[in-house]
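Take a look at this one chain, the form predicted alone, written out in structure tokens.
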Amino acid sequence: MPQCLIDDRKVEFTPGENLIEVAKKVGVEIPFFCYHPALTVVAQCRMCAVEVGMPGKDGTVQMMGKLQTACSTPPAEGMVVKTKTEKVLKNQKSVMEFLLINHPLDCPICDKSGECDLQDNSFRHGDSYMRYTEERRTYLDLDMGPVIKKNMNRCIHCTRCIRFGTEVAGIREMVAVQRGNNTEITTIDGRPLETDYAGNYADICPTGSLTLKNFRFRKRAWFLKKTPSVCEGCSRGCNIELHQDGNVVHRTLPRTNMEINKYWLCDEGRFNSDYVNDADRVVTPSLPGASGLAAVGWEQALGAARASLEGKALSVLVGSDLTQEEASNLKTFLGKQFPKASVFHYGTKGIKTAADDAAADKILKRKSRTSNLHGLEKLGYQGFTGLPAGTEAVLLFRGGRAELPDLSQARHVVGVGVFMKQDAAAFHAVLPGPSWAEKDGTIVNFEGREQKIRRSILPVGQSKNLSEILMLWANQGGKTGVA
């Protein structure tokens, strides 16, 4: 392979690298704020500059008069590049000269510290002396739809934005408009954002221009424990991490996997998480009460569950959003207490099986808006489409994203898992279980890979894992005798 020479270190390289990629494998990091890996490159902020030279015929290295921006500068064989020169810190000051002029000062206040590409730059390259002592420029913040809030006045016009909306989201929606020191990034007429991918602003913005708006002045970046783990939002399974402090998830961010979702996440998936702490989640054992679901103890309501399924013609379905884990240890437990029972996987309305299930959209989004559907169906599972005839009972588990299905057929339900207040207000008994973030596990997306996703946080309430309530279940006394 043809090497080059990065700050005295020979590197490997492979052709259609840019210096700013290859110098990484020795360690190198040279600060940068418009590139971005995934989007086309145009060399506008100058902080990646360095010093470039060749060998000339009689060996010795010429230097390059001129500093060379690195993510537009490939490498060749026996290129020589300097990146801890006088003339490059230099220039790397300069810029962040450049770019603090209209900057304010609000880093106490802005979502982005802590995880600040400006602030880190500043810190590194930057120099405590400024000279400028003309006004600032200042703009309003402007709400940009549901889920991005913009302050125009930190922005660094890396364009990143503008990149990704119309090379990646498939939307030309962010646009540049004047020019010089009045330039604005805004939506073209100031329409709200209308990609179902507009959290990926916040991300790639590497100041915090572009800040989610259900995470503003929530929680600091450096108080949240970090978890990676996989999406549940659909069988496509991207990689993500949960930020999580005091047992509350506070934000979901993507996590890159080049061979599943690369760098991005869709709205759906982002803030899947919120219903993990809701208000309105059952989270402990309930029975029906004069005055809607009321929690008892688990004893109570294991009684009252086997109770109401009792010699009763009784079908189970399956949550086609739990784990390779609980469905198999599932499988087992309906073997040994149920096993006249009809057995059907349930998440995804019109996505009877893993045939039907499809691309959504030309990025990540899949039809099966649960994660485990394929996984489900490799155990053995069989698709719902209807309560058999003559279905008197039903006990039903979620992992608390699968749709529920029409059960008005059904005169006794029993709900073990994840249910909001309003959803289980009918059932006979409710078993609160963990969701997705609560656990460990398998899911098995659409290409069949196995993935695992972490227990980010404790089970809410009196929540328990499935395999303690199937344990707890069985431990009440031998089979229940139901059809």
Second form
Amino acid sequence: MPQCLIDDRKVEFTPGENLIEVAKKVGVEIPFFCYHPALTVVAQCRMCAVEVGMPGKDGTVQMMGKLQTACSTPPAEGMVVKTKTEKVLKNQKSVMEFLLINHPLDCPICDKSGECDLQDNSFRHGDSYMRYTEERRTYLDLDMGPVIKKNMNRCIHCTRCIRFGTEVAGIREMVAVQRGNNTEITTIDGRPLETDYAGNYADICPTGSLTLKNFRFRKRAWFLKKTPSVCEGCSRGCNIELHQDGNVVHRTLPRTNMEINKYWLCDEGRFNSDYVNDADRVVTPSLPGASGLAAVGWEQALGAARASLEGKALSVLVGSDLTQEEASNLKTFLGKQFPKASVFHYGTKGIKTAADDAAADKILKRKSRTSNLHGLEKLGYQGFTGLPAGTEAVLLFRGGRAELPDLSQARHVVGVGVFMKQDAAAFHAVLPGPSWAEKDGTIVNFEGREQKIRRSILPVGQSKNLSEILMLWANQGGKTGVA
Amino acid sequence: MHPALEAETLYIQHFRRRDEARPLDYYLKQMDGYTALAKALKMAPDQIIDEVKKSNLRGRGGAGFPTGMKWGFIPKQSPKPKYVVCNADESEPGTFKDRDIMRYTPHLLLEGMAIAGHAIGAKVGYIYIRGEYTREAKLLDQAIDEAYAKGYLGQKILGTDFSFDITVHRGAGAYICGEETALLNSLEGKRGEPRVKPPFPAQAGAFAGPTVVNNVETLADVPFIINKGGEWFSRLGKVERSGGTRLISVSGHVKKPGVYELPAGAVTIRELVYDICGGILGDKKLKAVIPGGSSAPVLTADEIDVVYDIEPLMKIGTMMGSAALMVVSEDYCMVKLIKRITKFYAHESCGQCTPCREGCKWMEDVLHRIEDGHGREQDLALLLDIADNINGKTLCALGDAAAGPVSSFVRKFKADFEAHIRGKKCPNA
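Alongside the form predicted alone that was just displayed, please also present the structure of the form predicted in complex with the partner chain.
In what comes next, the whole complex appears, and the chain from above leads the way.
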């Protein structure tokens, strides 16, 4: 393997590797703004400029007179790179000053604060003193649709968003208009964003210019507790990070996994967690009351649920948003408690079995809008095609995302899991279970890849884990003393 | 009369005939029109490139890169089509020589492009012309029509297998599109922004094909080189490694401004200003000259005994650029001048890279403040530092073009700046 020398450290590289990445391998961090490993290199921010030299014919290294941008300099055999010389440090300081002269420095009210590249690099490489006394450049703001809030004054013109649109999302909607000092990054004709991947614009923005409307002014980044997990939005299983504070999931961010989702996440997956803390979610055991569902104790709800299914021809519907652990537990439970019942899995209208699942777009999305369709099939569950004739009651399990099938012909429905009040209005009993953010478990994606989801928050309200609910049910309450 | 004016010239005698020189008839009869193309088509491409190398022709657009070497960089085999692109964006302030070539001897350019096409193996040429040159674009189109009608362009030129098409593409008035990669982007219909180099245009230029980008005058020199030989052309120049004649655009406070043609390196700036251009307007004293278009660092009146050519000027820290000499007389405010120049660069910065986008406007603002009498003592050190932070740190040469003048003005005319700052107004006002 060819070698180069970065800050006196020998490092091997494969040709084609980016110098910034090569430097990381020996712990040398070269600061940058416009570079992104998934996007074309434009060498615009000039922050990553370093001194570069090549050995001449006689072997002595001649350093180039000008600084070279590390992002656009391919490493070569014998190349010598210096990232801490006086010249390099002065350039970093100067680029920081240039970027900040027109930046509003409104970090105290900026959502990006605490996870902002501009802030971090300013702290590390900038100067606390500023020489600029002229008027700052300002722009009018633009509404970019429901996902992204733009604040052009904070923009440092790195053009990552433009490149993300054309190169990843496959849509040319972000552009630069005007030129020079007046350059504005905007959408074509000021139209709202159209891509289903708009949230990524906020992720790749190195400053607070593009932020998520949904997360605006909600939480300071440093108060959020982060849990690595996997998205339950479709059968791809994109890697994510759930950010919670006070047992509320505030946002979902993509977590890099080059084999599944790379750096990206679709908007559906990103905003999927909103239902977890929704005010309409049924989080107490409930039975029909005088005006809709009424909260009762676990013992009463369990008793009523059991009684309403007693001796009836039963169909069991299992959401393909349950984990492998839950689904296999359930199998044992059903075999013992309801050996005659017909059992099906359900999840997405029009997707009956794993064979119906396919790519829904060219980027990430899959047609199955639940996470564990492929896992449930592996466990031997059958796809739901309609209630068998003569069904008198339905026992419904749901993780939170599976699309409810039409149950209008079933007279008795008992729901276990996550339901909204309006969905469960006609149920005979609701036993609240955990959403995917409230439990650990395994899901299997469309490629058969098993991934762990992790609990980010405790079960909301009086919800209990499915294993606990099943145990209570099987033990008839009281018998084991657990109720 | 200065002896340099008696030397052999290639263009100026035809420029003097003005519109009369333009038609194809005149070109064929008076200028041996298209004989060089006929000769070149009988030569091997490498022979042509060798001849151009021998001629010591250096790019006339500003960088002064040896043309033969540039052509030699084009790969012989290429899966993508190759292109000849003529940079007719002539937007460096003070430069107006290419305009005369396109106005009065457009066929020289067309013939030069066809020869270049044969030399590098291109079938298509583009003339990227400055947006403001509406009349010249029309005249070029007329000349192209004439050449097509007589079979000097198009399919099977002069009965050979060589085909070459030329299209005129008008710019939209951006200075940055004179930078070759921004020009190529603009030509492709993209935003006129310089590209990251490498790859250089010789590897991946227009439409990702190998491309040679040459200035108008450079290409117009080529037919002379082919007809009379590279060595003859090289001998026209009076200094080493610089062949041919130079078209020089002289402007500012001289008695006789205009386009001059002189052998490369034949005169000093002093001779050019006083003996050839008749001295300073109103017989005032000389204050400064900007030797190579507004992006060249300024020279004081004491520095003008320097031979006016690429390398002598480079040695004293400035540049010949596009050979546009701007002359400033004693009573002109240097602060006002540099503010105007900087305003131009701030306005023309494409906005891609940080130092140029932010720094040029900052320098303009500071200079504006000084000129208005609101300057501070520390502003001069600040200007020098901003210029230093831009110089050599940008994606393309526009940053250097903006920084060089500012630092040279502040260093060489410090007293003028201090007079503004201490007197709180322009002393000339």
